[in-house]
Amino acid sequence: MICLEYKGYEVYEDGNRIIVRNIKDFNPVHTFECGQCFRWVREADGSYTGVVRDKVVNIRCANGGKELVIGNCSAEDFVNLWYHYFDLGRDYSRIKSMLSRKDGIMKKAVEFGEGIRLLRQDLWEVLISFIISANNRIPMIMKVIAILSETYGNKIMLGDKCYYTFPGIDRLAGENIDALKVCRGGFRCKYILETSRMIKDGEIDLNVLYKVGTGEAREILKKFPGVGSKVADCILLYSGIKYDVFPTDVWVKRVMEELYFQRTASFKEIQEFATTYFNGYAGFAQQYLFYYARENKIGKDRNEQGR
């Protein structure tokens, strides 16, 4: 096996896969099923297969979580894509320790989702994905995105299976509303088309989001149809642009009321509390709390399902 040392990790090439050693704070179940992404599918053996940009890989952890095995991947791919995508340059042990000291609730949430890492996903894909997510459930979101990619993306093969890249801006902007309805996105198809055309026509430059403060970035995103404050915060957080946001929908509001306020609280109140209490790590706190609350049915009516 060929070994590469890269920023504290030992990367071994073994045929058409790599083995990354010295992995910490990474559990694929926690990371891929905490609500931040929609293109990772769990296989029968417990591994996950996903498409990122023009790459399709299979991911699993080994050796008690200390090794990350990435199939259909080279050491060069790890350096150029996966190290950044999995946020492997960030010390999550320090973040978890800091958040756990806040209170007993946060300590339980961190322990429950100890293997969560916030993915640094493609901004364009996250924008469209979370427009699709509005008032929608995860299985349906995944289905809509899969159909959209199969219809308008490029084919990639892994073994005898076909996968598809997420369609580009120009590809979607050139379509019409009737054609887009094939993805079964309902009223969101109009939002997808309008958003694509706004970007293609230069009405909004997504690169600006990296250069401005959180409040201004949120307001820019809210210019897109179907993007409110919560969706905007999801886009900023799950693309790795801003970590001081605290995406809050009606259910997260109830979770915070139950766990922290013990009374009815406004969205503004919750946002202000999270921003101050969790400082610049509100996004990490939200993800641990969301996963913990969803899996333990905190803040939900009995008949409700996870988003």
The other form holds:
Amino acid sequence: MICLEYKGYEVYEDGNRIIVRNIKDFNPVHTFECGQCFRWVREADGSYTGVVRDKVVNIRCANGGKELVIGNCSAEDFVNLWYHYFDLGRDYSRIKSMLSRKDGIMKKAVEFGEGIRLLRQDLWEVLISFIISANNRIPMIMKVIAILSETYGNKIMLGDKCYYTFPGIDRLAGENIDALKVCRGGFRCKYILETSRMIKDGEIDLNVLYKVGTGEAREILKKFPGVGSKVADCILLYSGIKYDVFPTDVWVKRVMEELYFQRTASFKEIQEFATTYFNGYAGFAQQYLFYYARENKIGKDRNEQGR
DNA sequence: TTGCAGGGGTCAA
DNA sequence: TTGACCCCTGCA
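The form predicted in complex with the DNA is what I want next, because the block you gave corresponds to the form predicted on its own; please supply it.
Every component of the complex follows; first up is the chain already shown.
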């Protein structure tokens, strides 16, 4: 029985889970492992379990990717949270075909990460997560965020397993630096604390970011300690605020140098090229390129690649 | 077993 | 522009 139709999707409620039909352009592996999020954990059966706001759900695709099965979820949650979170209102086929027409490199990158969707994550959580990401690797970032949530978040259950919400602003702002260091964030702990306090004290209002242009939003974010150009661009992109940014980390730099410039290029040069070349879609292009480069180790060891 | 190099953005000098 | 920051992993 059809439970409800919502914006082109058929949503069936089946006990404690829902099945969403008419899904396109969504592969959980591509989406959760393309470096944009740190709280989705792959299970032995290939599904993913993650915490978003105060919900914990299990996700998998079925029926050749045409169905999305969300465990521990109601149809109401789908409408109120998951539709938006998974950016299901956006036509990724159109974006992919437009980017693929740009050149052969983009075409390959888009084919490789065809199921990437840019998640619309909580701004506060993305801000802290990407401060932690600075000079850090993905498994470590995930570990730090997990400890931070276990220590300062609220417990929620799925089956007999405990999960924890991401800690609130006030909770972190009220901590002292020595206590915060249990999360093993190292030198980033002082940035987390100071950033939390700046928001709590009203020094910077995060909601302003939704109302200003990309350049201004970037400058506001860079007022937080631990936020530079790359982290600011990640925050804007992964919270779904701006899509014309091009976060340039070492992987993106490598792939751009190897595939587009055929020489070393400065961050500034790469940014300027990408924002012009990809127009308002630089953020999507970056995500396909990053995933393609990292999974294929492009530029990491030129000798191994036979170059 | 130990120790050292490598990875990786931001900040301050 | 360069070194320090911090912690984990991989390898000798």
